[in-house]
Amino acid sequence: MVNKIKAELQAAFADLTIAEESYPQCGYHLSVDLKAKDIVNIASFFDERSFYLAVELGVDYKEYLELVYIFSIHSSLCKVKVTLKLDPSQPAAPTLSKIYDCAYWYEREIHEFYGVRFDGHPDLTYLFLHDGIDFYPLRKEKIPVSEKDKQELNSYSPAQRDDSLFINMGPQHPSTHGVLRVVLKMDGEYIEDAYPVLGYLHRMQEKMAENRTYYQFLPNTGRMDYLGAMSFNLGYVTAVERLAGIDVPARAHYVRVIATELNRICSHLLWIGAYLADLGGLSPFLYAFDDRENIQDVLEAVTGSRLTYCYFRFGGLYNDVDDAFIAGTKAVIARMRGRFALYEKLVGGNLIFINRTRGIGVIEKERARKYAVSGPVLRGAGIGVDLRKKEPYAAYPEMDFEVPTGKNGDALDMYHIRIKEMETSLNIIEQAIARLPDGPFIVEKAPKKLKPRKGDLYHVVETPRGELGIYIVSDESDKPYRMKWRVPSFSNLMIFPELAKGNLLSDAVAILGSLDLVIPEIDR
C-alpha cells in the first residue's frame, strides 16, 4: 500500500518531493513538505482514496510555523505526514473543512492557539478559550492577539445570530457527564441545529507538557481520560519509549495489557450504568458500579489508586504484580462471565431500551471516515478497525482476539459493541495471565533523565473511546518541544451536530450518550 500511494502521489504531483520514513521510529511511512497552495489538492488526493485525516496540528519553530497533517486509511497500514511551512508574522493557509469535516474543529483550535488564519473557514470563533485572551498560548514567543482576531474569536453567542428558540443542554446537564454545553436550536420538539461549546475544563495540557520533563508530565496523562487512564498512561510511555529507544521487559508488556484491559472493562461498565441512568433506568447503574468496585480493588492493590492511574514507567512498571493480583484478576474474570446474561436481561433485551436506541444516531461509514471517529463508535458503524490489531503494541501482537462490528451504526449497535468488547477484554486477560513470563518488571538501567533523539513521532493506541494519537517533537532536551494529543472523544463529538439534526429533543440524550464522551479528554 505504501509503495502504491507513493507512486500515485508522484504521478499526480510531479514536482513533489516524497521522503520514505522509518515507521518504527516515526510512526508514519511517508512525509511530504508542501506549499500552502497545494494542500487542498493533496487533501483531495487522499480523500479520493478513502484516507481519513487523523489529526491536524501546529508547531512553532520560531523561524516558521508548521502545520502538520497525518493522513491514514482504515483498510491498511499506511500513514503519510504532510507539512506546510508558514510565515510566522502572517500565518495563513487554505481550510480543509470542505473536504474533511473533522478539520473544522482542528483549524479553529490552531487559529486560537497560534493565530493561523484559514482562508474559507466558515467559523473561527473560540473553541476552547474565552474572551480576554491576549496572546496566542502555544506560540513560543509572546505574540499578541490582533484586533481582527479578537473580533473573530469572540465566544459563540446564539442570541446575536438568530431569534429562534435555543435551549442550553449543559454545561451542568447530568447527561453531559462533565461541563459540556450544547446549544440546541429547536423547531418545536425537533432539533434544527446543535452547537457544542467547549473549554469549561480546558487546562492547557499541551502547554504544560512543553514546560515539564518527560517524567514530570507522567501524572497528567491520567487526568485527561480519567475513565481510561491506563490507556493514556500506556500511550504516553510507549510513545516516549519508541522515541527514545527504550527496551521493555516481556513481563512488563504482559502486565500492561492485563491492567489496561481491566481498566477498559471498568470504563465500559461505567458507560453502561451512566447511559442507562441518562435514559431513565437506574438499576443497571447499581449493578455496573458493583462490578467496577471489584475490578478497582484489584487494580488499587498494585497501582495505589482507583481512577487516575499512573502505573506504567518508561521501561516497565511502577512495581510488580503478585499472586494476590493474579488470583483477584481470575476472580474478576469468573464473576464477569456470569454477569453478561444479567445485563442482557436488564438492558439488551429491554424493549424500552431498544425503542430508545434502535435507529437513533445512525452513523454511515463514509460519514465516520469524514469525521475521523474511532473506537466503538467507528466499529458500530461497521468499520472493524482496532489499533490493538492494526498497529499492535505492548503484548497485543501475542493475543488472539476478534474485533466486533455493528451493522446499523445506531445507538443500539454501540451498546452491543461495548458488551462484546468487555468479553474480548476478558479473553485477552486470560491469555496474558496464562503466558505471563517471569523476569524483571522494569528494565535494569531505567533512564533517570530522558533526552530523546531529535525528531518527531506520531504514536497511537486504542483507548476505551478509540484512537489516541500522541505527536511529539523532540529537540534533544529533557522536555518535549511540542506534544499534541489527538484524543478520541474530540473527534467523536464532532459528528454529534449532524446526528442530532431532525431528531426529537429527548433523542439528543440517547445520541450524545452513545458516543461515550469524556469531557476533560476533549478539553485537555
The other form holds:
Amino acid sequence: MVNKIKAELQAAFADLTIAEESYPQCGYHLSVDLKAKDIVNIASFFDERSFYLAVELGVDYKEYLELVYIFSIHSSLCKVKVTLKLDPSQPAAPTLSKIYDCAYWYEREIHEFYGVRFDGHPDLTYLFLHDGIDFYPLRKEKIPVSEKDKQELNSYSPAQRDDSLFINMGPQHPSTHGVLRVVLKMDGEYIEDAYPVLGYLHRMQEKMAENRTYYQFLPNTGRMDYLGAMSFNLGYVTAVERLAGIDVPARAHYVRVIATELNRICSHLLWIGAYLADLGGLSPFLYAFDDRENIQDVLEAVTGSRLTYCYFRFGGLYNDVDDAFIAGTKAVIARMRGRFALYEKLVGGNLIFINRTRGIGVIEKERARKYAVSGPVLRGAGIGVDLRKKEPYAAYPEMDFEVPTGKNGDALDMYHIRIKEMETSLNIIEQAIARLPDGPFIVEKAPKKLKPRKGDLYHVVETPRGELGIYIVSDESDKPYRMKWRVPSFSNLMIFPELAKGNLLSDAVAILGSLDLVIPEIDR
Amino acid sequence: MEKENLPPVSFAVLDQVLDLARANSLWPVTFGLACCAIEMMSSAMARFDIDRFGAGVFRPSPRQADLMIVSGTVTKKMAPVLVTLYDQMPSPKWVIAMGNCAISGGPFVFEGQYNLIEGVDKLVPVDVYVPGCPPRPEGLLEGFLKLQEKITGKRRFPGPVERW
Ligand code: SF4
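I would like to compare: after the form predicted on its own, may I see the structure of the form predicted together with its partner chain?
And the full complex, kicking off with our chain again.
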C-alpha cells in the first residue's frame, strides 16, 4: 500500500519530493513537504483514495510556522505526513474544510492558537478561547492579536445572523456531562442547526506540556480523559518510549493491558449509566456505578487512585501487581459476566430505550470518514477499525479478540457495541492473566532524565472513545518542543451538528449522549 | 402594658429550627465541571449514598438549589456562567469547593497560564474546602458534615480521629 501510494503521488505530482520514513520510529510511512498552493490538490488526491484526515496541527519553529497534516486510511496501515511551511509574520494557508469536514474544526483551532489565516474558511470565530485572551497562546513568542483579527474572532452572534429561535444547551446542562455548550437553531421543535462552543474547560494542557519535562507531564494525562485515564496514560508512555527508544519488560506490557482494559470497562459502564440517565432512566445508573466501584477497588489497591490514574512509568509500571490484584480481577470478571443478562433486561430489551435510540443519529460510512470519527462511533457505522488490532501496542499483539461492529450506525448500535466491547475486554483480561509472565515490572535502568532523539512522532492508541493520537516534536531537551493531542471526543463531537439537523430537540440529548463525550478531553 | 415594656420578639428558636431543617436537606445544584464531578456522582450513588445526609436531591436548576459544589477547574470562560448560577440560587446558600482545582487552580497553575481562575473563592464565597485531586467520596461526605456543622453549630456524627 505504501509503495503504491508513493508511486501514485509521484505520478500525479511531478515535482514533489517524497521521503520514506521509518514507521517504527516516527509512526508514519511517508512525509511530504509542500508549497501552500498545492495542499488542496494533495488533499483531494487522498480524499479520492478514501484516506481520512487524522489530524491537522501547527508547530511554531520560530523561523517559520509549520502546518502538519496526517492522512491515514482505515483499510490498511499507511500514514502520510504532509507539512506546509508558513511565514510567521503573515501566516496564511488555503482551507481544506471543503474537502474534509473535520478540517473546519481543526483550522478554527489553529487560527485561534497560532493566528494562521485560512483563506476560504467560512467561520473563523472563537472556538476555545475568548476575547480576554489577547495573544496567540501556542506561539513561542507572545504575539498580540491584531484588532482586525479580534473583531473577526468575536463576530460570533448567531441571533444577529437571522431571527430564528436559538436555544443554549449548556454550558451547565445535566446531559452534556461537563461544560459543553451547544447553540441550537430551532424551527419549532425541530433542530435546524447546531453550533458547539467549546473551551469552557480549556486547561492549557498543550501549553503546559511545553513547560514541563516528560516526567512532570505524566499526571496530566489522566486528567485529560478522566474516564479512560489508563488509556491516556498508556498512550503517553508508549509514545515517549517509542521516541526515546526505551524497552519495556514483558510483565509490564501484560499488566498494562489488564489495567487498561479494566479501566475501559469502567468507562463504558459510566457511559451506560449516564446515557440512560439522560434519557430519563435513573436505575441503570445505580447498577453501573455499583459495578464500577468493584473495579475501582481492584485498581485502587495497586495504583493508589480511584479515577485519575498515573500508574505507568517510562519503561514499566509504578509498582508490581500482587496476588490480591489477580484474585480481585478474577472476581471482577466472574461478577461482570453475570451482569450482562441484567443489563439486557434492564436496558437492551427496554422498549422505551429502543424506541428512543433506534434510527436516531445515524452515521454513514462516508460521513464517518470525512469527520474522522473513531472508536465505538466509527465501529457503529460499520467500519471495524480498532487500533489495538491495527497498530497493536503493549501486549495486544498476543491477544486474541473480536472487534464488534454495528450495522445501522444509530444510537442503539453504539449501545450494543459498548456492551460487546466490555465482554471483549473481559476476554482480553482473562488471556492476559493466564499468560502473565514473571520478571521485572520496570526496566532496570529506567532513565532518570529523558532526552529523546531529535525529530517527531505520531503515535496512536485506542482509548474507550477512539483514536488518541499524540504528536510530539522533540528538540533533544528534556521538555517536549511541541505536543499535540489528537483526542477522540473532539472529532466525534464535530459530527454532532450533522446528526442533529432535522431531529427533535429531545433527540439531541440522545444523539449527543451516544457519542460518549468527555469534555476536558475535547478542550484539553 | 406600656408599649416599651413588651418583651423583644425573638426568632432565635425559630432560626434554630430552620437551620436544622436546612442543614438536613441541602439540595445541591447538578453542576459538574471536570474529573471531580465523577467522584461527586460516585458519592451520590449506592455505595456512598449521600442521601443518608439529606443531600441527595440534585437539582438541574439553580433556582431550586441551595448548595453549589464546585467540582472541577474554573476557567476564565466559565467564570461568568458560574457567577450567574450562584446569583440565581435563592438565599440562604452555600458553596463547597471540591478538589484542588476549585480551591487554588490545582495542577494547572504555571507561570504564564492564561485561562484559569486560581480558586473559585475569587468569584463566590466558599464555605467548605475539600482538598484532593480528586477527593474521595468520603472526603466530600466529610465536607457535607462540616457544612452541616457550620449551619447548625453542632456536629452530628463524631469527627474523624486525628492521626497525624
Ligand atoms: S482537582 Fe484534580 S481531579 Fe479535580 S478537577 Fe482538578 S484536576 Fe480534576
